[in-house]
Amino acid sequence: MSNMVQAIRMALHVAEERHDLTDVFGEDVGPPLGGAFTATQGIKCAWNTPLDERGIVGASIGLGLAGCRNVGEIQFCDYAYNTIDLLKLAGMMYWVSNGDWNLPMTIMTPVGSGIRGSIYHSHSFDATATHIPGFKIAMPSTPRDAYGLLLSCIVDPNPCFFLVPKALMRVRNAPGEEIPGEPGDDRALSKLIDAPLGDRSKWQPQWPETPDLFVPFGEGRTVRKGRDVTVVSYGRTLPLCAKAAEELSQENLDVEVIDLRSLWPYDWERVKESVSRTGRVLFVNEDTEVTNFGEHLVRRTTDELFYHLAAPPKLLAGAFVPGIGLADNLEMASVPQLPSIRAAIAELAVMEA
């Protein structure tokens, strides 16, 4: 049963064997590393760029226009924001070419913090992506949907970001969420498609024979059906929001919980149907709060739902601070955790409109 990680390096492997993946390439993505966790391992069409962000994404850009599906990764989110103009390009190709010009092109980034990356390994760049018109934005939170949604941005035509929340990144599926073809057996998975310590020069993996599995973008997913309050999230703290919900149903509170699981195109008739019938919503992210992504949907829900709420709808995000401390609790009092979530989503349920 894989991992998150494991579960992108399938996929990049159906990808470069079946759906004409030319290149994988970023800072340590090719031999003899794999990229920084290990997620390139294996991949024939992996190579190593220059410490360049710039470079990595121009390299992509070009490689888009000349017909080649190509899976640029930057090593780090944080380390994109000296990329922007160039995003900004490749998002709008599409549009000011009237339709003429596709570029195939995926960006593949770590986000987020829960691995004490501090200052420099610890940013959010849901908001970020999502101000970028023209892209296709996918963020899963269990391995399997990291498999479909990184084959679907892969096949796409256009730009697409594919965001991996790191503290998720050793998460394995869940009993009934295997990927189909994937042994059951996490160490035999494991002594297939991981590579050894040391020397690596020799080693080959032997793929397990996964199919073609597409999670479609705009396609979010009811983890938990309830009736009391709707929580919407994505990414690093939707698992936190499933476990709040579930300590929360010892109270007879009965807590629904969504997940997003691409923030471009989103889907809101899902959202729409819920919070219609609890009345109640709290949307739950942790990138900084101040024009996050969950202000958008609290905006729209407030115009298009306002005679449904029984309270006023709910944002748990980031603390507006300039970066993640390196100490334990710095961190945690920087990003939502699940005492906070379980209090959001509790006073929530008894508040009134």
Second form
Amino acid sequence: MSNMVQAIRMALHVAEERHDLTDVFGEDVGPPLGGAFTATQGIKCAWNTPLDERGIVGASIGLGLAGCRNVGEIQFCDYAYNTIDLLKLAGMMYWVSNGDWNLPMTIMTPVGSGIRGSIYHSHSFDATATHIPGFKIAMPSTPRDAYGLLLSCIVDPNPCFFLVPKALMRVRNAPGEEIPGEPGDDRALSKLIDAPLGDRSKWQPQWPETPDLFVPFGEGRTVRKGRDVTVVSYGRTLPLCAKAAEELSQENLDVEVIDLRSLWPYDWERVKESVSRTGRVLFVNEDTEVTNFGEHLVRRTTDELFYHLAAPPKLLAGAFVPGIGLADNLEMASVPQLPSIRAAIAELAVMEA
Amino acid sequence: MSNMVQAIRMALHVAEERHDLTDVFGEDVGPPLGGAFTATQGIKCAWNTPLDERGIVGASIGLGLAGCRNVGEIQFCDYAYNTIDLLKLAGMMYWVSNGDWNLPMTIMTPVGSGIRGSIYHSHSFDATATHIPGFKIAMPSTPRDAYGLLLSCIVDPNPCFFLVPKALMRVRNAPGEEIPGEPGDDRALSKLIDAPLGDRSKWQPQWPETPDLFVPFGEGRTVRKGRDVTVVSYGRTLPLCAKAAEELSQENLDVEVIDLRSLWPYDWERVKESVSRTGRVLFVNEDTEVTNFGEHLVRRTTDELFYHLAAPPKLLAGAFVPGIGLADNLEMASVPQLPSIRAAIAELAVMEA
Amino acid sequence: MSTNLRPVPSAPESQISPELLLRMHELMVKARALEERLIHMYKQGDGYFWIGGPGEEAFNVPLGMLVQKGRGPQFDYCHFHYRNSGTWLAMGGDPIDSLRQMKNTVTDPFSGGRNFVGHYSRREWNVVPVSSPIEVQHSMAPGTALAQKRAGGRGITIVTGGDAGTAEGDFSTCLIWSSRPANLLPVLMIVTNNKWGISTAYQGQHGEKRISERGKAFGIESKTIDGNDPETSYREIAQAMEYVRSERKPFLLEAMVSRLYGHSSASGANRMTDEADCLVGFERKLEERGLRSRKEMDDLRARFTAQLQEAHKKVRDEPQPDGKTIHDNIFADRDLVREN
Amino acid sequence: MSTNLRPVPSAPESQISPELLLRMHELMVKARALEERLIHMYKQGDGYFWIGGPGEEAFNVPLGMLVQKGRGPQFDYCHFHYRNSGTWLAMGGDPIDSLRQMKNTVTDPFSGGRNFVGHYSRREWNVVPVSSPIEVQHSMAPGTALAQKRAGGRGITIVTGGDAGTAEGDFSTCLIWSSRPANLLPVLMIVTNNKWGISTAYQGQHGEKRISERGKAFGIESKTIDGNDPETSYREIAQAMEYVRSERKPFLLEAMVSRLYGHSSASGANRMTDEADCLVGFERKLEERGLRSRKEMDDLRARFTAQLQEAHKKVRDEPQPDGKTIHDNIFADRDLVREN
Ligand SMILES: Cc1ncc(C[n+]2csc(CCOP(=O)(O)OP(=O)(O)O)c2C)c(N)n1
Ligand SMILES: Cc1ncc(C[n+]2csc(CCOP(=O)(O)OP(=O)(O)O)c2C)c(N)n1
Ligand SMILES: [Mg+2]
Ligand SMILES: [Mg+2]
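Requested next: the structure of the form predicted in complex with a further copy of the same chain (the form predicted alone having been shown above).
Shown next: the complete complex, the earlier chain at its head.
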């Protein structure tokens, strides 16, 4: 069964074979490495760019303008912050030309903490991305969703962000959630599509037959049904929320967990329906907590559901500090972890109405 | 009495004379123009840079590291979006060196709508700025506050943003709120410190004697006291909020209006005290409304004041569109205007508890 | 002006046919008349902001005449900046559309009243939306050129910008990405050097003798030409284009031009007397060579002026966009750029 | 390797004194031993990530020996990247501090356990915090150089970076801002060219014959040297520095170096056999010239290795920072950089 990088690779393969994906490019994306996280190994249309993120985003726009479906990678989202103007331009291309020039392009980039990446390899990008109008934004928490969301990004006629939680790169699907067609055995799959160590010049991947499986934008997933509290998250913190919910079920707390999966557009109907039932909602993400996308969700909740609330809507997010420090203690204290998530849910569950 | 650009100019003059300001620089900031909005006319240490915003922010950091208090201008905040990485670095300099290298620097930039600047001269920057840890952020709505806040930025040992609402550049102080020492007569002041048309090579400004007058960070201003609703704003929308409050007072609505003045740190105590009394709060700004700083303020309000609220805390902000269109109708529909602000307050005032 | 900017020697005698010269002249006059009308509109309050290319016609018109216009990678992609009105007209653009954008009417075909004047855009002609942020087009240009290189054929990518703008990293990005040994790209990089960036003079900011020399380190063919002479411009652009089309390699062309009405309406949009006027020089030549008389030229000018006046009247009555439309066209539901 | 990168001829016979050569050798050995210890720590799990400069000692050590170290504009400002451990040691840095940063202990004097190893910072020595984002230091360097130009004296700004990083616009920013005719700046720009950016080979990405040629268009003195030869490096750096110190103008120095343990721990941090080892070459010379025997050199190496082993043991017991401290030192309340 695939892990998330393998799922990404398979989606890229399917897209270059069947959906006219012409270019996958970025720093170290082509041979011999196939990406800092190996997500682009074996992809025929993958190539290495100069070390220049502005060039990468610019080329992605240019290719899109020329009708080429493409995926430009920023090696770590931390290195996208000198390109926000270009991203904003991409997001406005269709609007500014009043519907004349649409722009198919995908910016793929690893986000978030979890690998002790220290200050410049731990950033989140969801707050920044959701403040850029005109982009669709996907952020999977399972390999299968990564596969389906990336395919949706690639065929979409608009600019898309595909944000990959670093911490989940090696996580595998839950049983029963395989990508159809992939071998069930991890070792078997690895043999087929992981590049060997050492000389790779003669290596050819053997792709399993996997189908078109699009996870549409704007469709979240209820990971766990519950009556008492709604928890809405995405990316690295999502499995932690699910775990916390499971643990709390032993304390007689019935927690509903929603994986947003796509941040723009997002599945407000699902959130609304759930919060209307539970009256309590916790939003969890790991971006720094001031001017955070979770605050948007809190605002929308108070806007539309104020009179349904049994307790204040809450946000648990990253500390407002300049970076995530390297030492274990520093990273753990900077972004939500299982204990802090569990505590936040438990606290919210008993707040007076 | 000075308008806001003149007040900025006087503050820069005072700072270069008495507070070791060594450099004011940016595109067209030096002679002959003295800034796209004339804010740097007559400043001795003002000079023109290459057309390169990354160079401007970088030089500001470098100068600050070398102990030079400096003001780097980005001609329009719309052109700062390729420098967010550098701004983030500036904001983390003290933290990453664990207290060894502080960084005195000020980035000054005009923000917001109001001059029919179309897509690339109408951006707001408050959402972006408040998401960058390590910066102090000032945003005046009166010339006197501009004077006092800019001086506070310049002498601060940390990186500061000085965000100037374009729409208020030519607005004058209310009577009684002059900068001490400035001539009361507009024409007299203009003669002293506005550069003449035509050849300026021999022109010398005659500066009035104005005092050190620091508006501290984190101190808002209650522009109008009121019992029924609290309105919190800053920049271009602040005077509109005050106007709306005045108009609504004729409909027997008693609206309190707070000018935040500094967005980080911000005067939460003042907001809290007010909202605790009124139970109703509207935040108003013109940045696009998704992942907006006003959403942070809404979140903090629900976090700390949920049980004091008589109605949901509200945000009125810019529409989530890729840019502000040129045509009058488009600009008016994109960002809050007097009628929409008045309507939002009136609606909030009668919302059921 | 520093000695860095000594005048560029003009090219040898023209081989350009009289018909072509006359066509070029007509377009230059038309372009000038358009800019003057736009300035007039601004001064009358029929528009909030003017920016354009009066003074650059001798370069921009030949450029537009030489563009291979069409849709898709077999044709030229144009990444213009805000001074390319002459190019646009020479490509066949209708001047009334510029007036519409000036007046931000809903009929503005480039942006529907959303964007500033001179910010052209047309998918049918591979003209990508002009954006105000300086030089960003240079980071996008390698992308369209990549598609063209792969597609084969003779389509090239043309990117234009000013002298001051070359200080942005994007200019360097374009040099680097176009000259990668792994994939040389058919990009024609054009710098129109008017020796100013708004109020900032060239000489204090540029250590380069010539901006075109920045191509050399990358092995990029480069040249600086007198953009005030339309014959030189035509020949040099044609030559550079032929190189890019056939060699599939980049070329950096710097053209020395004039800025006849200052930077934009922000600096008053008044006629400068200290800048050479390419139209005056060219008309003198045409007269001397007996190709067009003063009277014919005056008539031509009068005709365009009258047409534009008519157009102005027409545009004045066209509707403004509705405020509710700000939410239109944020997301596309069809891949228009790939449809044929 | 493409012919672009033909070996750089070495400089003529050395005038460097034997004492200096021996000192240089000692520091090179120390630097290598430090990097090997750090890699060892990584492999033992005493640190999450390793990056450093093994293979660049022949250039980095002379550089550090020549830095005028101190605080404020009369001294040199150092904007380093993550491969400057040899420079740091040659400036007088204590190797144990690098181990502390490797192990992210609270005693790490550069960042208190916040930043990756090799990310030096010390205000007392004008060493500004090394940051991981490639090339941003090049946009900051003109700022410190501006302060130095104004202050007078002989202080210069030194900025280092790799070959691949020169593709970022910041490299171009540094060229442009340093060579402005309005204010030429005392910046020594250094490119250590190891012919790789992680897994991406130089030759596919660089149209330049030599990176140093990018200075030429700007009138910047430039040179490419053999950074694997410490004598050449010392002489060339000294010469370039003298030029920058006295002329108050920029200089672009490209040094060809080796990458002995790959990019970082992310690529395994294993010894490469296909890269020239500057230490081996230098030691052969010293032996031939009778300046230091093999035995003396082995002893030296053993001594440093033992010292570092001790230091490692010590650091292992030093405390980690407390999670609560993440909020410390976000804002300063005093202007430390201006206090004397
Ligand atoms: C990124 C960016 N920074 C600043 C500006 C403001 N601005 C508009 S035009 C201009 C000067 C451009 O000079 P140049 O590149 O020489 O072109 P010219 O206008 O002279 O043709 C400036 C600074 C901008 N539009 N974009
Ligand atoms: C802005 C940015 N983009 C990408 C990276 C990831 N990265 C780290 S080192 C590196 C390669 C650097 O190559 P070069 O500049 O030649 O320096 P070297 O490591 O070879 O000394 C890359 C791509 C980064 N740190 N910063
Ligand atoms: Mg110019
Ligand atoms: Mg390298």
